[in-house]
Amino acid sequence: MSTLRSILVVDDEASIRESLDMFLREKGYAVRTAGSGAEGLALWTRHHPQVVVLDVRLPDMSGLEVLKKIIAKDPEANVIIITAFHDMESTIAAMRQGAYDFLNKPLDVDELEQAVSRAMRMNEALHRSPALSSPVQDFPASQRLVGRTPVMRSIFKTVGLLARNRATVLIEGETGTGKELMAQVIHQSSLLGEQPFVTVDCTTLVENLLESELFGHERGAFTGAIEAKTGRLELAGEGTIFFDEIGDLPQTLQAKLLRFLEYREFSRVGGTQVLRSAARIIAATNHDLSELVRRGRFRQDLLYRLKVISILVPPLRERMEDIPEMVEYFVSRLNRELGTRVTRVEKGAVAALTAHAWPGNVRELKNVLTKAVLDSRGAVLLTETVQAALSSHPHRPASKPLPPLGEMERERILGALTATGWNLSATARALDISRPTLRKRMSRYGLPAKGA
């Protein structure tokens, strides 16, 4: 009997077993029948079928004992489980001992059948594509950046270059480019990767709380200061501080964070002991920190002090033909992450990962193929199953970006000395502030005082 589209049945039930032989023949599959576990073993080694419809209740071993076996012979088996008896604890196991799909008795014929339709679209798939060169394994930091275009190449060049000494680094980029695992490589690749990697999110820590993050504080210091705190840049050691979003640091540190690198000093808040920091500075954003000088709202000698040595990001759009190669290394360590099995991609998944726009750049990438790679119950990732994935994160043309706070305060007292003819005093009581306040920030945003 030929392989081709070959479907072995397992079930202890005579009825059971002339039925699915009858229906399967007629939709054009050549079937072979056991009635036991042993004889179902046996007929699975010597013909190998592409597909397994197998019972769980057999009359010497438990079917989900077969599957075992021929997962552990073939991890790329494809075996849809049949049983009558509805327990929550068989499905569980069958699916996570490698089970491609798991049916109930009676079975309904539609559903077998698109079952047995989907197994052998997976099998087919299987022999089509080319296996992962990437298989499951542990990435070391200098294989996590992937790509082979040219602005990656320099990049990667850069990155070897940093690992020899200890400049400041300024890394720019769109959100979702990957400038924290950037940073990280070069910490991890350099000669103190073993010191700790420490991250200060400029975006998330409240401005009164920001210097007391960083530089530590005093027992005593201020209200709530129980005990005495080590801040960020000690805790770095000899390491590395990462500033996320630099473009956010609030101003008032942007002058102490520039005191800092120009002489590597710092006292903790409320204290009176000059420390010393060895730790490397790498700063990110996603922000054009030119124009936010322009606008005021970022120190030029702090861009000049941490722009020592800059990278930019591109957005993955504009490296498309590294796709391809990220596929494999997300897919592969997906595996090792989630303990999923894919170990093929079809070629017209990675045509329609290459299509999209990815507004989302590398993290979108990478949320996409998780669900898509969580998604596929067998070896291959299916062109459907990306698909499917994609749809769930559509393009949509990037939303316009909020103005700087300081611009949408600007326009606000602009309002409201247009709507009071300039008059300040009314200003003033309708922005809720104080006259002199008031005249302060008009001063600020080079708002002429013409009214009364």
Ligand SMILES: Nc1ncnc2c1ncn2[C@@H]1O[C@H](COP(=O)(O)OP(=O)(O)OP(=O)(O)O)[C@@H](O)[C@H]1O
The other form holds:
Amino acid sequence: MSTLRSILVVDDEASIRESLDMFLREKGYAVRTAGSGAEGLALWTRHHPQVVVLDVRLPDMSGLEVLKKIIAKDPEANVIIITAFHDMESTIAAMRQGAYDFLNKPLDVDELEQAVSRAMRMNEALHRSPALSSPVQDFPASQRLVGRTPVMRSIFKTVGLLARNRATVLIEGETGTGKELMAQVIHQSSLLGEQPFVTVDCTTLVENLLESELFGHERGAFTGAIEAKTGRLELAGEGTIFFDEIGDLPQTLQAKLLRFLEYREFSRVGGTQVLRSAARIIAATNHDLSELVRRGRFRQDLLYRLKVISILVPPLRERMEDIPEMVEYFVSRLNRELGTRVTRVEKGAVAALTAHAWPGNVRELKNVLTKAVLDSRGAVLLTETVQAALSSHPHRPASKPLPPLGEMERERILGALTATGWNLSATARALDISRPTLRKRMSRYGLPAKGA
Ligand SMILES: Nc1ncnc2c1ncn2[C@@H]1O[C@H](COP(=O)(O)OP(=O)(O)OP(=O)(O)O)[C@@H](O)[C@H]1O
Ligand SMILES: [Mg+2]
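Switching from the form predicted alone: structure of the form predicted in complex with the ligand?
To see the whole picture, the full complex is given below, headed by that same chain.
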């Protein structure tokens, strides 16, 4: 093996091969190029380059095939996938099969260089345990995470990497951002995806029941325990146990869960036998757990235990670019599920959806679209149908966003003016601001100098 840092570039487009060749040579790498999967594999076998830059669409086979073959021979190979596809499946599939990184075309050369040098460093420094490989599973329609914004793509990468291990995961995000769906995708795409996925909703169960739900109980453990009961932890087997709304877990159970996470052992309520669990733990919350820790409502040590890997799902309003794709996805899914036949979406409809703030996030978007699709008569989802659905939809988000500051200030000033009978001096005093400031604010908010 040469000591020069070598790279193999596999891409069917000659122009990409040439420009990458030139660019990477300039950076001091020894470069070989191949235009097909077979040629690439032959070069890889002969020269064993430290890093492979691999296109997905190749004339003779899929780049993912090539990746699979390389990884089968050398689980520690560093392969950077480059592709014009932006979908979740190939990203997750590639990361799960052991790709080192996944970059989208058109290539950003700086990004590529960074990925290459990281992979080189990895190659030099890291002694990795062999990657496990598993057959690519298809994601059922109900378990697709739509999104192509950079933040979502990086989440897909994490999910793909998680498929290779059993690490505990904490998923944080506002209501309706897709936390539960993400937990299911992590479970489905992991090696033990056939095992049970068991949910524990920490909000709905009262404390002593939650404990027996979780750990199970023996017959006669407490009044009413007529039969022995298998707890959720046992039911999960080697699958996944999903703690939904972990922030609502009562304090006493927090201590018990912590102990379980440390030793992976538990006993049924009223039982003496020590049971072990190999289940993967995923927890989700729409609270800010650090804030709950500060307020003494959540144990810091438990937070650390849960946060081995943490995924922060951003609210929909921070990834509005995902909306058009989500609209397509939900509309065609709704067509299948509801038997509707909406084949087009008017541009204005998408624009109206993109203008909304989505406090209820993806769930709210889905609800609005469901209403709109059901209200549609023809093949086109019209702007006005969407607008009507937007203004009438009953969804009340759990976490209502605060009104804009200006609006709050205006309300406050108006309230004080009304209370003082529009006496400006008294109002200014009540609000602890000067009279000129009060006047300025009043004119800014269009409040008349005298009450009606
Ligand atoms: N990226 C996405 N692609 C497709 N569907 C999504 C996506 N994100 C969320 N959804 C859908 O939106 C709905 C809400 O998602 P989910 O129940 O996972 O949210 P959540 O974060 O658990 O919300 P909550 O905190 O209120 O429990 C589900 O129907 C889910 O399938
Ligand atoms: Mg949820």
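Quantities reported herein were computed from a predicted structural model and do not represent experimental measurements. Numbering follows the first chain given and starts at 1. In this text, the rigid core denotes the largest set of C-alpha atoms whose superposition between the two forms falls within 1.5 Å.
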| query | finding |
| --- | --- |
| Yes/no, E227 Cα shift of 2 Å or more between these two forms with rigid core fixed | no |
| Yes/no, K307 Cα shift of 2 Å or more between these two forms with rigid core fixed | no |
| Core-aligned C-alpha movement of L67 between these two forms reaching 2 Å | yes |
